[in-house]
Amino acid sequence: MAGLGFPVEEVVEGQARVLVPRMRDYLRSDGVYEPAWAPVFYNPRMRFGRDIAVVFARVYRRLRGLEELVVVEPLAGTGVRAVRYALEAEARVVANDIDPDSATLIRVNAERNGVSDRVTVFNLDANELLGGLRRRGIRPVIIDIDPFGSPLPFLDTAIEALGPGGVVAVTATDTAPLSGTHPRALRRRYEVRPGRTAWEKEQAVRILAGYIIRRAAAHEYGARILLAYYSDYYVRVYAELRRGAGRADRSLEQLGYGVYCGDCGYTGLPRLQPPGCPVCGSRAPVVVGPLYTGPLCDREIVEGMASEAERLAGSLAEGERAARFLSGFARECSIEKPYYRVDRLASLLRVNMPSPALLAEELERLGYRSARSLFDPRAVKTEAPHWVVLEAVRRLSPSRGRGPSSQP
């Protein structure tokens, strides 16, 4: 293609067919493309979270009332997320990319989507662009995060350009530290006590969540956590945030600390940091934090998303998954205890392994909001107390045995 030194290829994603980097040129030894390689970033793996994104700002501006939405996409590589909310979401979108060639391919994909007038180009460093949003009199309603890697370079600047409120959209792709398994990266970049629990992907999504408030409180800025999910590789975390002191120190009281305990099972987000584990005594439990203690989403925009989900399932790129997904987290969602795998309580019982969805049917008829997880097909999100759920395993077990006591 003119004006690029590299050739191209057209791929359809929902309602937009963009021009990428020939994948095929971008191959591993084992025959996987790696957008890393590609001189500009065009990741497909994304797909499913473009179509979340779009979905959220359809559902996001109709529950608002607003009359006009403006995305700010900092990093926009190929412009294949800044189209699709121009063309799905009806967006004004200002997209930017430090890299002239992914200026010149957004330009040109703006233009063959017929939303050129809707796309707004620039070829600044990110934090530039965040920087000066507001002298060139743009007011953004999402400022759309999607790096690769760390957000945490972004994150201040994108804060401050939201002036009043709006929502900051942050994905995180570092989730070996988030989880635990990089335990001092994890305490460099994200000040917290690291650890690893049996939980590490609610822990990973709540450690952002839980950065970003913070990170909003020291510009006075309260934080409302609308969405947070863990997939396939990523974190992602929709904010609410409002300008205000009082605001900002509210949402500070949503932070914590996760508590796993590896004797007992036991998983839990107590504010402060607990002298042992409440359930077995044992005084060496997992603790990480601070992070974020309050509910996964907002269940009145989840469940505007999962049926907006459902009815734009054959114009989005991965429709079918995304309604799914959304349909399930809205079951889960709101409970704010981390989720329990029915493996690791089965292994320190001595038991075989009960039925997730069986546990989460036997925990509901007992009276406890339970639900299968979306973070693992091995856990199930419970507000049952500790001992419940231990009995509940014993119980559902095809085998019994012997194990730590299940009694409080």
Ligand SMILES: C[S@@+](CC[C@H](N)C(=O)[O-])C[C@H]1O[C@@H](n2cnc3c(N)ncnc32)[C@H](O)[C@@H]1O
The other form holds:
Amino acid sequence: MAGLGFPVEEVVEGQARVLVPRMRDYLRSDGVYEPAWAPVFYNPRMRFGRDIAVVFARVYRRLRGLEELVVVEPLAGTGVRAVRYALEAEARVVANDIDPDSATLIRVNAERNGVSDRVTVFNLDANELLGGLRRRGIRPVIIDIDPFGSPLPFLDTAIEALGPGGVVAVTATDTAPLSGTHPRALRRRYEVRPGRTAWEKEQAVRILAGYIIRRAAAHEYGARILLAYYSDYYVRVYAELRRGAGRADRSLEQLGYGVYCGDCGYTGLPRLQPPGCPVCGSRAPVVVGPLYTGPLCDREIVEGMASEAERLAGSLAEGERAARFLSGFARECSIEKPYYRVDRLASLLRVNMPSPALLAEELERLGYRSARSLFDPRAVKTEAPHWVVLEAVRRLSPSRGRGPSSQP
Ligand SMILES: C[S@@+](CC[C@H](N)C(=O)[O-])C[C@H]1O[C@@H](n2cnc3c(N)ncnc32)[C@H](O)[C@@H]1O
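Show the other one: the form predicted in complex with the named molecule, since we just had the form predicted alone.
Below is the entire complex, every chain and molecule, led by the chain shown above.
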């Protein structure tokens, strides 16, 4: 292809047909494609995440009654996401990448898909682009930050670029720090008391959401978390920001701490750091935070997205998966207590693990909202008190054993 020093191939994703670096040229010794080696980044494993992004944009626009949808993507790679926003959400898109080959490919892809009048391409540093949007008269509704690793270097400029308000949609692939595997990096990057709970994927999501709320508050924006999830190897948070010091103060009230007790399995999200485990009194529970303690979705948005994904399933890249995920998430995301890892509880009680599906059903039958968690196949979310959960695990276990007392 003229202007590019590497072979390309066409891939179809959703409604888009885009050129990407020829993937077979970048295989690891185990034969798996390594997107980071390609001269312009295209990751087919992110198709699902891009489906969710397109569906979010459509539903957000409808629910907020917006005449026009302007999406800014400061780190756009091949432009596949930008082209999909233009084609599938009828958005006006600003797509940017610091790499000149990438900017060329975005232009080519916008042209091939007949949306070059709706996709404006820049070849700048992301922060330079974001800082100059207002001067160029561009008022974004959604700023989609999809970097390598941590989104932090771009978060403040993205927030400032929103003007009176809009949505920051943020991906983080630095899941090892966020989930507590690299505690020092977690403390350094996200300014939290580090630790590793048994609900590490939800911990990662809540830390990123909490950090966005804190940065937004520093710029006098209130933040509402509309959708926050963990999938494959990344965290994704959609936060709606509105300017106002009062709003910022109210958002900060949704911050608290994550607690996990390795002695009795208690999990919780108290507002203040507890001196010990509130259930068994253990002096050394894991305490992580500050992090976001509220619901991981706005029900209206996610239910709207679930129906939209079902309606569009045939035209998305992984439509059935997206529809299944969104309808499942609509059930679990308003349960604010972190998920329980059923295998961990069973091992504490020294019994065999009961089926997570059975446990969720049993807790529902007892009158507590409960659901299996999409974050982890071994996980259950429930509003039941801790001792009720322990009793149910013991009762449903294929073997019964002895462990810590489950009475309060
Ligand atoms: C993960 S890729 C983006 C993938 C794309 N959003 C998608 O959905 O396919 C990250 C991109 O950020 C670009 N990038 C890295 N640092 C940048 C910076 N400071 N400013 C602008 N682009 C940058 C890289 O060239 C790369 O194309």
